[in-house]
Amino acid sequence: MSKIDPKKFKSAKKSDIPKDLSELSEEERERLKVLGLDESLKREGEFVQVDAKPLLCKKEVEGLEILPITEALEKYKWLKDYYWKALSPEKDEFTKAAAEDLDNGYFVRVLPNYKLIYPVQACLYIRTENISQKVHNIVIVEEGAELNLITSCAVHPHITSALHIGVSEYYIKKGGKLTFSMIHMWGEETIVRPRTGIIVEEGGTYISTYVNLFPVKSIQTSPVCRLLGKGARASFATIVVNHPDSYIDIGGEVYLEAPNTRTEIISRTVVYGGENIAKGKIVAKSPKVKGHLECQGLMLSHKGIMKAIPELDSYFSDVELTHEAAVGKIAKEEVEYLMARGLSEDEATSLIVKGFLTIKIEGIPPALQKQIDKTLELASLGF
């Protein structure tokens, strides 16, 4: 993959932005629907960014505080302490990108003890042609407190050409628990590079469910979690389909640094064509921990690569990491069942790499867990 320059892309905030959402298309607004943007889906809060100007902001509890990121950083002096803190702006040319210039993005915090009923739903559209949209996210779950956040990214159904530097910061206090799902719609030429980090504290839990079913140009990050609290635990699923031209690596990496603290990451992959590299890395920095990795790939193209990268790191003697990776294609013996079922060679392919990439993830909702199956519904019809 070559060397990306963010440099070479137009400056958001210079984008000819509508004053609110009725300003968009009819095909804007239904794509954006797929994602989770629907007003007939009950929410406890809602974000939505176009490019570089915060277009919709507002909560219905009081348990919860949703502002745009340059707005709360004014607001509260105290958010410095969390600024910057779960990962460095020196970490590459895109953390630098965003720091220099920063488009927005949003901070999310839910009071102690308060548990939310019903997601906050936050969305960052890219709506003009080779800009560079670079966001900065903070997520705070106060001590005993709960949250399902989904966020959903996508472009322009006719942009050929963005950049999206995400950079996200999550810290889930003792006690607390986060479960966040990013469902992802990009274009043919655009490139992403999420930047996350996530600090979860005694008795914390964070869940992570990536979906991105459609085609992209680059995907490049690997979030970095730590668990520093006893009890702690972490949970990533990526589901993903590699499209030809397509170069996707997605990672994680997972700190156990107290003890019975726990994590998995496990990942979903259909290979139609380009590159995908599948890593995952689990370090026990404390005894009495245990964590699994899990990479399944599914190739159904001699034109596509695959890699999968499993690393487990261990300084103690009595922990228990385990990790299994496996990379194959469909057999010709359940197309065959299935089409003397009645159903096409198409179909009955479409229907296994479907089976293939549903994933019950422990703690996901279960109206979340249906929109996640609507997307990969929607998406298996141009599989």
Given for the second form:
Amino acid sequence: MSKIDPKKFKSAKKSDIPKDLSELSEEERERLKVLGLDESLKREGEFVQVDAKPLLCKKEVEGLEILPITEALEKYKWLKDYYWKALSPEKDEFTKAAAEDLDNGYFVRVLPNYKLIYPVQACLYIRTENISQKVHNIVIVEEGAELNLITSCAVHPHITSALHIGVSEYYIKKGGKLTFSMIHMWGEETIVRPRTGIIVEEGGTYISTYVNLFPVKSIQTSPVCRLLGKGARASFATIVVNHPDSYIDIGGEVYLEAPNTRTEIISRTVVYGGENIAKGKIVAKSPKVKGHLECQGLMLSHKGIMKAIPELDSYFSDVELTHEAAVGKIAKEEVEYLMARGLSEDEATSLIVKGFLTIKIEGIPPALQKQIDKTLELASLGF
Amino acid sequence: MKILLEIKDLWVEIEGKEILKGINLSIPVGETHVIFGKNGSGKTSLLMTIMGFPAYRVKHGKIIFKGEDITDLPPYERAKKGIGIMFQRPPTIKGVKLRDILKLCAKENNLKIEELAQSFGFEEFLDREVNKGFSGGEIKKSELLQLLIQNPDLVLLDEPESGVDVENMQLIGEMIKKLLQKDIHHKPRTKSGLIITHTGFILKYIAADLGYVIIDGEIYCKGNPIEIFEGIQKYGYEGCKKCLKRFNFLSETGG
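And the form predicted in complex with its partner chain, for comparison with the form predicted alone?
Time for the whole complex; same chain goes first.
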């Protein structure tokens, strides 16, 4: 993968942005609807940013705050204690670019003990060719609070080239729970660099689901999650379809830093071509911790490359770390089984792929599961 | 008598090894035939060849179904024409629920999945990953449910009694009876079956019209299934090898 220079892209601040969402074309609205921006779905709050500009920011319930990050930083001086605290701006050229010239991003906070039932939907949308969109998001789930946040990222159906840098810092306080889901729909020339840091305190829970089923030029990300308090837990599920000419490198690092913390990192990748790297790392920095890494790849082409790289590091003996990785092709007997029931070879393969990518994630809201299923249906049309 | 399936001088090899050597048989519409044979005799291979799995290479001979030569058709074309198979050891397919497959099987008929599953006390398996962690009896029920929804005219059953406890055998027998329209008495049946049995237990539940013995890829005899089974129980398959009826059978088929 050749080096990417964020400065080669145009500034997102200079693009011509509609005044509100109603000015988006039907095709654009349809695309965002698939990703969850759908009026018929119940939401506790919504945030939509187009290029550099937040176009929608609303909340329906008490106990929830949603603001563009630039406003939040002005409004709350204390937010500096969270800004660039789970991640360093010096991490790489992308974090540096976001720190130097921020376009915006969202701030979402749930006040103590508020348990939100329906999801909060955020949408980061690139509408102008060849820009770089640099966002910084902060999510704070206060003590005993619960939030279900869905972030959809997409480019305009007719643009391909763009750079998205998404810095995200998530803080889950004592006994809090954040269910975070991210669904991506990029263009064939889009470069994506999410940089994520997560800190979970005692008894807190972080559940992450990442879905990317469409072509993209390049994605490289590796969220770093620190479980700092006793009994904290984190789970990561990644569902990826790697198309020809796409380079997707997705990792996940979890540091188990207190007793009884546990984590599970699961990924399912289907490779039609291009290059895929599925990394996972669990580090036991405390005794009495538990972690499991599972990485499965289905190769549907001779032209693609898949690398599964699991890593388990332990500094104590009293830990339980396991990993399981498997890369291979579709089993012939599965295809033949379905063919004997009247499915053509293509229909059988499509059903097997869909099944392979269907992972039931504990704690995932049914609405999101439906959305993932819908995205899968849509993606399978192009298979 | 209308013939549903006719197999003419069928020679089949798998990975270069000859496994069926000149099989001849014909199944009329509405009849159920059974095949007896030791493990490795070629029984399963015969069923797999009728279904059309590519690993079973037909070197010579023909498979005629409903008057049409289907020897070169892929399995799904045969399924669409009305052949259905019950697998002895079906694979688990990750993330694919029994219901997903049933929905696809039901494509062209209106049988209600839920209702049918309930009638066999199997509704709780609909949303489970197909075959994952299923017991022997559950696998059979799942297979038979798929066939009942698929509703084929020719049913191929590979040892339907294997791995099934006595309690479940009754229910599985009922499902097979329904599949083969053995519950119909006063009008002609349209469904036919070819059943492999190793133990012969299935004969207690299904009245079969004709039996065959396969040894080393060849049909050694055909006749009344109960009589053949009793003979095997008494003299073993070695007895079949010595049996004089074999010569009658060979002269009859021109072998």
